[in-house]
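A single chain, nothing else alongside it, follows as structure tokens in the form predicted on its own.
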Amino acid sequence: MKAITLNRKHLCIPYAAFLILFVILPLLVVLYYAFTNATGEFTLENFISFFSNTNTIGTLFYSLALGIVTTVCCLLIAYPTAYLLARGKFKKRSVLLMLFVTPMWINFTLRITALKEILSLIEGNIAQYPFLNSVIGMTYDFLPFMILPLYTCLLKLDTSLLEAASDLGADKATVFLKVTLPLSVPGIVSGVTMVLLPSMTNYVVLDMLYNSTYIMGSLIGSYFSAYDWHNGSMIALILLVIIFLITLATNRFSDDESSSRGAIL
């Protein structure tokens, strides 16, 4: 009887069936409903209806505001923060971060539920901010996304570079603006690439705080309650084509960044 052998080829086995189980067999119904229509002919009708309608581009325009505006919101909260818990000499830094990140552990209802109470007690009727309460509904919700990220960059900084540029003169405006900040950008890209996609389409804070429909994921969930699988998809579909252009884009400066950091210092 032969022995059983495993080799690495076979360590991919489990991954390969994950991947065509949960990835390529899920894209590859969107993508049939998103091209056809409810005969199950092929059909572009589903997208020119899309980027024809004032509405449907209103809420995707809306959504990519929404989810701009929240990024940069957690940016600067987050990267402050995360380089005093990082560069700064605290005794408990880990109980710090432990702080921001404890908010993660409470169900996600009752944070925003929370949150609904006090807005509603600081300006009385919150329906009359909608944007401005949807921001400060996504922020608090993915700020943590926003902190980890960053503090684990600025956590790795080599600390001999930050002294080489005060040996030659810098102070530290200079230091941070020429050494720091650049070295930081993997964690920013990866933070902006946390939080700026989700909030495009996490609909939930938005229909917990004002019942609101506007952003493309409380669009996708009226198509899918409806069985309009076909529009739907379209929508996820353009949203997926969104991510990846994103992903790319982002990937590349933080490329382009890594491979300059010995010009920059």
The other form holds:
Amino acid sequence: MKAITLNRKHLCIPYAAFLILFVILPLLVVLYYAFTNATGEFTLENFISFFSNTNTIGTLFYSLALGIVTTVCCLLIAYPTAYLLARGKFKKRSVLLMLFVTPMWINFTLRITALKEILSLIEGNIAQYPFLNSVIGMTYDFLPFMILPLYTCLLKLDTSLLEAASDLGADKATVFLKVTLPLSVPGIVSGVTMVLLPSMTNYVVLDMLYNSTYIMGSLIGSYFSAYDWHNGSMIALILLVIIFLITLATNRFSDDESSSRGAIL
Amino acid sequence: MKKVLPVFWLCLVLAFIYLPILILAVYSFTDATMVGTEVSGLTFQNYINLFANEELRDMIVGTFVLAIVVSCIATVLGTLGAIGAHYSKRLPKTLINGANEIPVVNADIVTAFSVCVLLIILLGINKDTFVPLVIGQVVLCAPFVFLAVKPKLTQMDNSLYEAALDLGATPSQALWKVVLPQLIPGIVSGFMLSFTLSLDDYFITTYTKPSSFDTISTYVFNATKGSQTEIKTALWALSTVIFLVVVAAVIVTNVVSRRHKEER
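Form predicted in complex with its partner chain, following the form predicted on its own:
To see the whole picture, the full complex is given below, headed by that same chain.
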């Protein structure tokens, strides 16, 4: 009997080794590079230079603003959509949902190319409204990732709770605000975690739209092309801290099944 | 009357999602080099360029080969990891689950940068061997396979495995013939997810790829920087082709799954 249990457990050894070597170790290396200089000596210089430079601090706040505004826009568009899809009386609900998430399977660079052509047509020079267009671009790119977790969450919502609330005299608005909305928080949380961080770092969207970017991702990109691994690692580390804080803040709201990007399929 | 507003909203959102792609698709059949400019004639030239240009063809084939290789490795690793973790004691299980979450919540660019620093800068592995690229993309994909297989393991009826053992199967036979078939839906969706993640990936590819190799993402990105209109409009054709393939795939899966339900 002992041999059997050992046998099954050992199946995870290759994956565990893989995770240690290529997920955990790289992060430790980034930590090491962030606090050393080119000669390998310990230094706080990268840390200080990030926080004393108005450009990099500005970039941090610009990315945060862009990320938050994009997330709010996605939420405002996705919530009513997911609500109507999950709770509306439509026939062929799954086909309808497919319509909304199909774009996920089209390469995002091609989608942004399409968006850029249309925006240029409407606005003329896109670079005139960088923030507005950044928000449009990011929302366009990440909207399906917000719709899907919200839909899954709203679909499995227990209808008897809603009926009970209205039987007990709550009007429609109250039922929504006091029952539906609180119960859909896990969906909102996993949607937010899927949109907030990418929209703070995906500089490709902005770079394709108007050839220049001012977000955290592009800082890593520019240090990368300048072969400056130490300052690049410091940016990566700061992003990791932000990710950690977001995870910490949202952890208690998320339920296991619909957590993060795992909800896609 | 009550249904008008919801339908209107859904149409509005669909328009936002699809209009750019559809307008680009229409223009891909014309000789215009910019959307909105005057069209003087309809032509398939963009599609001819797409399939005749060797560089474009190699890039598309390369993207798909890479996606298949990466998805296969990620599926095997992630599935084995999920099975092993399921039967492990609490502590190793928590550790693996936790480590598995890191690439999932992490920004792609941080994953890409850290893998690049470890493999290429610190260990000095040559980019041209494709090793850093494949490893990097597996880091991105395998955790999703793990997450796709995990729920199937918890839903699985454990007594079937015990029954197989009682009936004389060896543990590995029982695993292969009893446990694994129950996980197939999870494994398939994990594989599909890996495939789309790999196809869509820009950051890991750009940080770890050989300099002469391009995937669709990196190629399109670089092409928008260039001024070759022939390439640019050929990419409109590519976008249209991919759109049609995806729509066809969605329709086929829907029809197949409906047949499946009817048969039952």
